[in-house]
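Below you'll find only one chain, the form predicted alone, shown as structure tokens.
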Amino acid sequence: MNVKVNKKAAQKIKNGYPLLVEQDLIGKFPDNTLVTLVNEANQPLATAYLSKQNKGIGWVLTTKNEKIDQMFYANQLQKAKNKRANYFADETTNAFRVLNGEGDYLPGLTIDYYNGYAVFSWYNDFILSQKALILQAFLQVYPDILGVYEKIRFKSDIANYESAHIHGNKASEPWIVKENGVNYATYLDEGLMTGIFLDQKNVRGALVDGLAVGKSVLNTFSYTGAFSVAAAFGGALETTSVDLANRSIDKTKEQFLVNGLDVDAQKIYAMDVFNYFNYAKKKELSYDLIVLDPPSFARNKKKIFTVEKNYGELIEASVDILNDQGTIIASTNAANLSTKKFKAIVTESLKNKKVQFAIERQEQLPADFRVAPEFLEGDYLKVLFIKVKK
């Protein structure tokens, strides 16, 4: 089926921009189907699929004259695999992303590798409807895979579950993966989360490689304590992990245990982070390094947290319990916030505290989370390493 796009959209497609929004299309259009995009002169531009999602209404798959079949998917997966040869050769890391959606020119799907197992994440109904073809293509490219799981990361019309095992063996629980030489306990079929966010490997790597040595570390919004374990593994004097969820206590303890680290030497709290800041201030506790990696949106009984409105409060509260010449790792995965805006929020808050500071390092997505040069907004992660002189 042909679907006509306007002149502006036609130029974007020629420039390689993959995302389609409703304003790009002329006239009525279908949903959850492959289409041929044509310009106003009815000349073909690309093969795309239309499927409503949180980002626009569809994606361009190819501007070449290609059939969208198992061979097409296998080719995309093989190209993505080839680009990650260094990760497969790295004996210190066996958990990483092997397909990053539009960054690997297969939008709507990500695939993560967990020490021999794969976890597919689907983001719209069309790409989910292609599961049989894509799975067979994946097995063609990864014949030695031990098993495959899937996550449904959107409200689907064709799947009413979040997570499932779909092929091969099931992983033992916990399934131990390695990153930068550190072990992490993961659970591949426990809801949408696995226990580790693979996009933060470079930040954890910095903690392992010396940033935390001899330092007291506070890890806020700590989830399963991955930053804390990386810091302890990298020689931190002590770590403190704080997360609102009660389950974070046992999950964090487990991460230390699978590395043979002394759990009793660590402090782990199930507590609202802002309440912990107040507690630490009253108890005159202070830290050499504070990690701030909140969710983009969070709600508790008393407060709604958003990065744009409330991140500055986190920075200011951190300064109050940060030692002189201490470091703040300020991180966000808020895709709707530019690096420039995030940096402005952070620096303005530090100026409000009347401290001297320097941004010594910046991180974005690691190389396995490939970003297409034609779609730079896909690089959602923003991390600042800030040295503060009080």
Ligand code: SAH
Given for the second form:
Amino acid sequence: MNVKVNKKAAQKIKNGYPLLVEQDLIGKFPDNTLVTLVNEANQPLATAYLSKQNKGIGWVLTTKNEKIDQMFYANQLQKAKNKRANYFADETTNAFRVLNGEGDYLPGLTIDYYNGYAVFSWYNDFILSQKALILQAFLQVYPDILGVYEKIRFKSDIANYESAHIHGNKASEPWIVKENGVNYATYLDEGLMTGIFLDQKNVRGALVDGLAVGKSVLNTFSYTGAFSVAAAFGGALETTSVDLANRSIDKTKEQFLVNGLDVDAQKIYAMDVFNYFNYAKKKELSYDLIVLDPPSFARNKKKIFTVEKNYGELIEASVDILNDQGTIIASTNAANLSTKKFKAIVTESLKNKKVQFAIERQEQLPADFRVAPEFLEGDYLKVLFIKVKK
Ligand code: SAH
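Based on the form predicted alone presented above, generate the structure block for the form predicted together with the ligand.
Every component of the complex follows; first up is the chain already shown.
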């Protein structure tokens, strides 16, 4: 079926921009189907799929004249796999992203590799409807895969669950993966989250590689304590992990245990980070390194946390309990916030606290989370390493 796009959209498509929004299309359009996008003169521009999702109403799949079939999917998966050759060859890491949606020119799907298993994440109903074809294509490209899981990361009309096992063996629980030589306990079929956010591997790598040596570390919004474990592995003096969720206590203990690290030497709290900051201040606790990695949006009781409104408070509270010459690792995954804006929020709060500071290092998505040059919006992660002189 042909769907007509306006002049502006035709130009965007020619430039390789993949995301379609409602205003791009002229006239009525279908949902959850493949279409040929044509310009106002009815000349074909691209093959796309339309499917409502969080953002936009569809994605361009190709501007070449090619059929969308198992071979197409296998080609995209193979090209993506070739680009990860260095990860597959790295004996210290066996968990990483092998397909990053539009960054690998297969929008709507990401695939993570967990030490022999694969976890598919679907982002809309059209791409989900292609599951059988895509799974066959995947098995063609990864014949040795042990098993496959899936996550439904949107409000689907055809699947009313979050997580399922869809092929091959089931991984034992926890399933141990390795990153920069550190073990992480993961659960591949427990809701949407697996126990590790693979996009933070560079930051964990920095902690393993010397940044944490001899330091006292406070890890806020710690989830399963992955940053704490990386820091402890990297020679931290002690770690403190703080997360609101009760489950994070046992999960964090487990991460230390699977690395043979002394759990009793670590502090792990289930509490609101703002309460923890107050507690630490009252008890005159202080740290050499503080990690801030909040969700982009969170609600605790009546309080709503958003990066734009509340990140500054986190920075200011951190400065109060940071040792002189200490480091704050300030991270955000808020896609709608530019690096420039994030830096502005952070530097304004540091100026409010009247401290000298220097941004010594910056991280973004690791190389396995490929970003298409035509779609830099996909580059959502921003991490600043800030040295503070008090
Ligand atoms: N930094 C973690 C990932 C954080 S996920 C990592 O790299 O693994 C976000 C976490 O923030 C969740 O575990 C959630 O429970 C926690 N959280 C949300 N609001 C919070 C609050 N006000 N205080 C403490 N933790 C909070």
